[in-house]
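The data below hold one chain only, encoded as structure tokens and taken in the form predicted alone.
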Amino acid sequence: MDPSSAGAGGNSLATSSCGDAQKRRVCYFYDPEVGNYYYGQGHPMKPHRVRMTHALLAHYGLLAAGKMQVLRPLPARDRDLCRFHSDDYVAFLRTVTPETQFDQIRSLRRFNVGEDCPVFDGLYAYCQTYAGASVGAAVKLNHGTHDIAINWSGGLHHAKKSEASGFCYVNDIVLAILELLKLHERVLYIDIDIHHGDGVEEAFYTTNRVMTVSFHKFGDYFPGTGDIRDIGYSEGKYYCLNVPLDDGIDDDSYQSIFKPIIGKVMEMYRPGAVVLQCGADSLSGDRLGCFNLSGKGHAECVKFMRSFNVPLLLLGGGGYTIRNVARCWCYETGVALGEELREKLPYNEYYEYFGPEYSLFVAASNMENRNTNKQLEEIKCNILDNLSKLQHAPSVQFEERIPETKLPEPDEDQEDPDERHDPDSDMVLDDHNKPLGHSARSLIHNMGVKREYTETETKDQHGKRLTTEHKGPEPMAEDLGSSKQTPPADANAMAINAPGNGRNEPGSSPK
């Protein structure tokens, strides 16, 4: 099969940066302070990469008026974060500092904060910033004012309800998906980070309103989850797909499995919105990665998803060779916009990082591809077989229509009617910061994402695992039914002017 034609409904654009001729309305979230946060000396995770990406976007002219709307996110509040995370965990993140952490040893252990997820100056503000951007981007998509929303500082997919993991503290992806579920019956999550998207999978393991699809390195590799046999539970059975891959996978092999699987997912599941986590540690030459994707091969996933013309949220994720991360996400922003970007990098304040080639395109290497065609075909057939067991349009009948315009009743418990945020809505500000008198009530208010279940692990007589212990949210059925309604008033954002490695390495539990 020709990889470029695999799958239903998408268009491959091997020769085009945009995916198709149609322009998309794109918004881009960026906080100028995000690059100042510092995990610590020697730590692989460097938020500075997001600032480098922004600099490339500026010098390629992608931030100019008329290209895309550039927004500065408003920080997520405690109540926003507690829609998924536990109250005590959020309170800990808010109060812990580098100076006080040694007085809270028990809490550090309880919440898995330490070497891989260290306490650093501004930790909570950092979490508020990237989470606020992802939720704000989701609200923009809900309003229908934009087709694609981008937050390269987000995509921290390992964070759990009550603990940090793999450089991730707050799971902005789960929060953004919960926002999208206020409007859309079904949301598709796709993860192309080299590491399994375990935090997001766990959060939606028991519901059919979110399908999670993760393409990742599997084996003796962090976080150690993502077996092809993990397919969801209860109402979520077959709505969790895991694609385990081996070292050295290249562009052709990756697309030969990505496009048929995702094409079939789009045909069978028919999501109202798609969240694509674009972790750049699956690129060739990553400090913690072991895949062999080129920048163009990685971006082909973005092109393919763009071609379906479904509301699309693009998020960052892993990526630890920062010159490659910046080039990858800059190129993929161009893909979202439908812009052809020249190979030669424009001069910028980080120009010396990109030598000696000074090219936008991240090249693949000659490393061995340990994924045979036979193995990939077996994985693909297994996944497609699981997809064949799905019912079309689960939960509710799917139809394209304009959401109801009637506003819900105002919140009687709201103390101040002019308060900037409504308690049940992540975002209510428009881009001019005008307070609004009404706001949409959350369908998933006090949602049962904090209820956990434990499935006891069992083994057959040969010791083979039959079921796996898995903790995660079990959304209440009444909360995850039909949810077409008016979205929140507007995104948590302010318009801003555009400016003219290995697992055993310290701190290497990757994101």
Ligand code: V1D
The other form holds:
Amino acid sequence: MDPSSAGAGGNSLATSSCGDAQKRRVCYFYDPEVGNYYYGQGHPMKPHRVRMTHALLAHYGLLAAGKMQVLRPLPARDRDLCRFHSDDYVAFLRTVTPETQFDQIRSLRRFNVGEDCPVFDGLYAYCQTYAGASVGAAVKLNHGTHDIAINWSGGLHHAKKSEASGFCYVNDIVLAILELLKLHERVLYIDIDIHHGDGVEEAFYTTNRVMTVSFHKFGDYFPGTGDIRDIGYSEGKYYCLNVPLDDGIDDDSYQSIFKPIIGKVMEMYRPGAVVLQCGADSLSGDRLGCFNLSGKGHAECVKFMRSFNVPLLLLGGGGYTIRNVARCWCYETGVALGEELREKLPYNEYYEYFGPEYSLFVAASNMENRNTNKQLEEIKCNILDNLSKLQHAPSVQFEERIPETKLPEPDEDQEDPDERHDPDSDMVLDDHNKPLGHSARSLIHNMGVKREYTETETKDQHGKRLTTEHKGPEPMAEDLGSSKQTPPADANAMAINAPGNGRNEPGSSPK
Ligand code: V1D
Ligand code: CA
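Now that we've seen the form predicted alone, could you pull up the form predicted together with the named molecule?
Now the full complex is given, and it begins with the chain already shown.
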């Protein structure tokens, strides 16, 4: 069965083979350095897969002007990371090096840094890059200039407030959700990585302002959490859903449970924004995974979420058979754009990885599906039953939040609003992070990476400039229920792939 035919539809828009015909405004965050970070020999996590994805996007022509805005993220600063993480953990990540790590054995143990989460060269810059991209993507959605924002280097769902876990150091998802909560009363988080999204669940376990839904392999599998009976606590009770699955789940079985559950969640919870963690270790043939999803079956989740026309943040996550990860995330970028991509892969610098088929599509195998229809039906009924209790949860108001008109309260970010503004921020860089000459610059125009900047300003209702700021105060994970929201930060960004954008000329910097 075609996975697109399973379950309820998202909305009433006319559908085509690509979900629906209507275009979406998409922005895509990519840092050309990200593929150089290396967890170490024998480690399955390979940031290089993000560079492979980018190469496929480039050669399919998806980075060209007019397709999507391509942005190089600003690195997250200490204070950005400390919106969720503890000061001492962030200080440790900033200072630890491969050479000096063994002088701090107690800290390594305390922060769970070691085999799964090793210290490697540039570790802190890596964290700043992937977290900066997810937060930047959330800012773009808040600004309303884009319908879908993508960061394939993000989605590191296991990181805790003061602890690394499962290849994840900082939790870019929690940070991005905190950003979205500045504007939206309710944010929905969906996690299709084969592993349980424990770090995100834990951060929002006691609030009803974030609903977390994780689909995962459960039973003798990392991280061991994600029991169907874990449903949230206190104000957050019933705002956490866990869908435990067994080995070999295929496209039809997956969609038979994903669409009814998520369709009901959308109807009952009515989120203002959705974050979809697209971990690709749920694909068939993954080095660490044991599911049997095809690339199209995996992408059906993206297509389904896109169909609701709610601001959508697409993030990466796990994925250890890297040729499949690149094919999957490239295909899903096409889905976000509403573009049908040809099956035959275009020639690219990593072509040899994709042989002998050189196909965009990840195929399922003939492995046994250990999820019976009866088990899936029971899981679905159990979860739909929990969802029906949402109606009786007193703290959820289903009206749209009325935007506040008051100005943001001063915060430390206002002390130096231009601090993040790098005067070279519109410089086009080559893969070695060096400024490019003219010919290379026009070549990169096609590859389209532009450094983002976030000089922001607050305007009154007539558009008159009142004050310049970075970001207003936002709720922390602990006190979401009572938080006062500030109007969204108005982040600016320019893309070098925008046609006729004179500000990309050499020597000019964004104002
Ligand atoms: F195979 C390995 C080789 C070297 C280093 C680590 C691993 C490895 C494989 N699987 N580590 C794991 C998992 N860890 C354990 C540990 C045993 N300890 C007691 C715990 O089983 C961790 C799997 C992490 C999966 C991460 C993820 O895919 O969910 C992800 N999502 O976003 C980013 C990563
Ligand atoms: Ca999951």
